[in-house]
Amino acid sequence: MNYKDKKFLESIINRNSKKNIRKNIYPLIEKAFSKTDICKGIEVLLSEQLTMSEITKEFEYEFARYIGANYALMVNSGSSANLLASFALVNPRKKNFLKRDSEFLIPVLCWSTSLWPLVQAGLKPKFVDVNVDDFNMDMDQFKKKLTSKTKAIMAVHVLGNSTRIEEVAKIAKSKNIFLIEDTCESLGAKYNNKYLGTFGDFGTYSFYYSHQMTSGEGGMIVCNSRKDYELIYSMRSHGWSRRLKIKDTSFSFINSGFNLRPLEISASIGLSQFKRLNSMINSRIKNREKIIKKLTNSVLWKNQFSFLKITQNVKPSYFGLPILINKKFLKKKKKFLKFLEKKGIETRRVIGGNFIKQPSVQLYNLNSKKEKFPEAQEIDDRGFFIGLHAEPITNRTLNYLEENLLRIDKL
């Protein structure tokens, strides 16, 4: 696209975003896309080559040099990136792979599609309790819960933080156990300056709009073993050994498998952003800090909040603010929570919250034994969490935060 084209285009973009009237003052997620985002999805369009080609390949390369994997694989979902991990662990291509009702561990706060995958595959979960103060896996629980039945770990980085994850890792290898790390939302984070994902058999990234980056939709699957490369990535395209160094390469579909392929717009304009991915991070970092910095330095404060503690020797990357109430203010949350939407702050809850409440668990009887996860409970009891703007926050912003979220007090 020549330089002419491209500011026509601009033009065109930036009337529209006028007309965009803004239903939030404050919302999770600014707007997500950039210009030059939209003009690398344009040039996509016009080029026609819609399904998966060779921005697809560069952005799947640069993603693995930054994180530090020796191949990563684009899918259109970071839950499609959990399927293939999941499916692959029971493959008979995949050595030692497992049984069915094979028992794999899951933190309880989580995502319906860091769990669901799993048990689709025909494995059985054992919920893990969380830390109140870090919101991840609570390493003496997870020891606790860890026997020879213990085939699998799925460890989810909630929230831009880190499990400890290099103990985990250790663990896993010593016993023979696979690892997922489901990265979904704290692609950026390091532990002890190594990117998160890396350290298991699989990580699995997520690019949907409100996350660190986004391609609208899209993911990524990242692993060091070929022959786990080639495996999810015959399973991601039907089973199909197309592209594969194998003889018959013409229809020969060597494994089951799914169609998970991302669009080349998707790989287009997630390479675009990508490009500025640690510009964001630092910009989210240096906002979060700002606005804790403004709530408990106000006059108005009066401990109505705490908030997330980071994992030691972990580096966030945050794409959320989780807040949680005090204990003495925690009867007017229903109301706080509407009042705040009222104001234009936009809330959500805690990821799926304790998810051993959720109506699906209980629809698959996951929980038979009717146990109990009393730090999720308080976490999904006490939580909420507002947007971080990859854009530096304003004074304003910063005000209007102020005056209301430290209204709970008075309600």
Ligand SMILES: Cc1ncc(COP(=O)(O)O)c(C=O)c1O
Contents of the next structure:
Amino acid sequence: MNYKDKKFLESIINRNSKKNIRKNIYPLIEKAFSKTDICKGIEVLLSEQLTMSEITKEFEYEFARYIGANYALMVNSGSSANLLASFALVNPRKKNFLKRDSEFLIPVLCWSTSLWPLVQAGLKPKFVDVNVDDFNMDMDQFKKKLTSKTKAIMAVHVLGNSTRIEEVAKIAKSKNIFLIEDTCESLGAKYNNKYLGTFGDFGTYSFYYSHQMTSGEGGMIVCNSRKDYELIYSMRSHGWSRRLKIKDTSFSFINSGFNLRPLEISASIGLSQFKRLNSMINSRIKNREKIIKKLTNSVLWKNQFSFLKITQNVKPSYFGLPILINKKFLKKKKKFLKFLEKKGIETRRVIGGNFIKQPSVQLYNLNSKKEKFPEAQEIDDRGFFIGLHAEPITNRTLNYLEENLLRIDKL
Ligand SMILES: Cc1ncc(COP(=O)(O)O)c(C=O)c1O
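Alright, leaving the form predicted on its own aside, put up the form predicted together with this ligand.
Below: every chain and molecule of the assembly, starting with the one above.
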């Protein structure tokens, strides 16, 4: 793009951003795209190379290098990354692939597409409760539920924090159990200085709008084995052999597959954002500290809330600030969230809540034993989260959050 075009585009972007009067004073995410990100997307449009190409490859290469995995493959969403990982486990090209009805363990505080791809692949879930303190899988219950029938584990890292992944990975390795890490909510977080998503067979990431970084829609899947990479590479594109460094060069369909390819525009925006990932992570960590300090040091503070405790040995990476309402104010939760909405402070549920309660789980009768998960339920009852922005938070915003969040006892 030449200088004149760039100036012209920037003037349009500026005009549009002035027109976009935000209805939220404290939205989940603020200024998701920089001018450079938008120009990078437009450059691809102008090039007319919209389908996946060289920029996607470059992004994959840079992502794998950053995360410390041998291979990274971009897809059109985090859900698609989970779909590929799940269907890889049951694919006849995978060594020791799983038979129908094999059992997998999954924390009950999960996202819809952490669970369903594995079920769609023919596997049977066994749910594990989580800890109220850190929102992640309860290790005692995990070990109790792990039997000779367990053939796979879907570890879900919640809201920037981590499962006790080193221990989970050690157990999985010693028992030849497949391990997928759904890292869609924790891109850039580390356990013992190693990036989440790199402990198991596959790690998956989401670049959805409100996450640590975004490409609009998009996702990434990483792995270390060449064979796994070739498998997911082929399954991403119809199951064909095209561009795989294998003997067959004739566009054969060597496997079953999907079309989960990203657009080159998403890769271009994603790669542009990716260059700022570390600074956005650090900025969010600082903003979180400032908000918690502001609330807990306030004259209005009456222990209204508690906050997610970070798992030991974890360097977190947030996109939101999860909050648990103190039990004595619990009856006011509904009214409180409505009040925040009216004040322009956007909130969300903690992942899919206690997923066992979702109508889809009942539709497929996945909890025939009517098992209860009290800790996930408590998080669902007491929890919600607000955004954490990548730009440094201002004193004005801090005051606004203090004034409104701490009003719960007065409602
Ligand atoms: C834990 C988890 N897994 C998977 C996904 C799906 O990612 P995407 O929205 O990119 O499909 C999400 C989405 O927010 C998520 O929170």
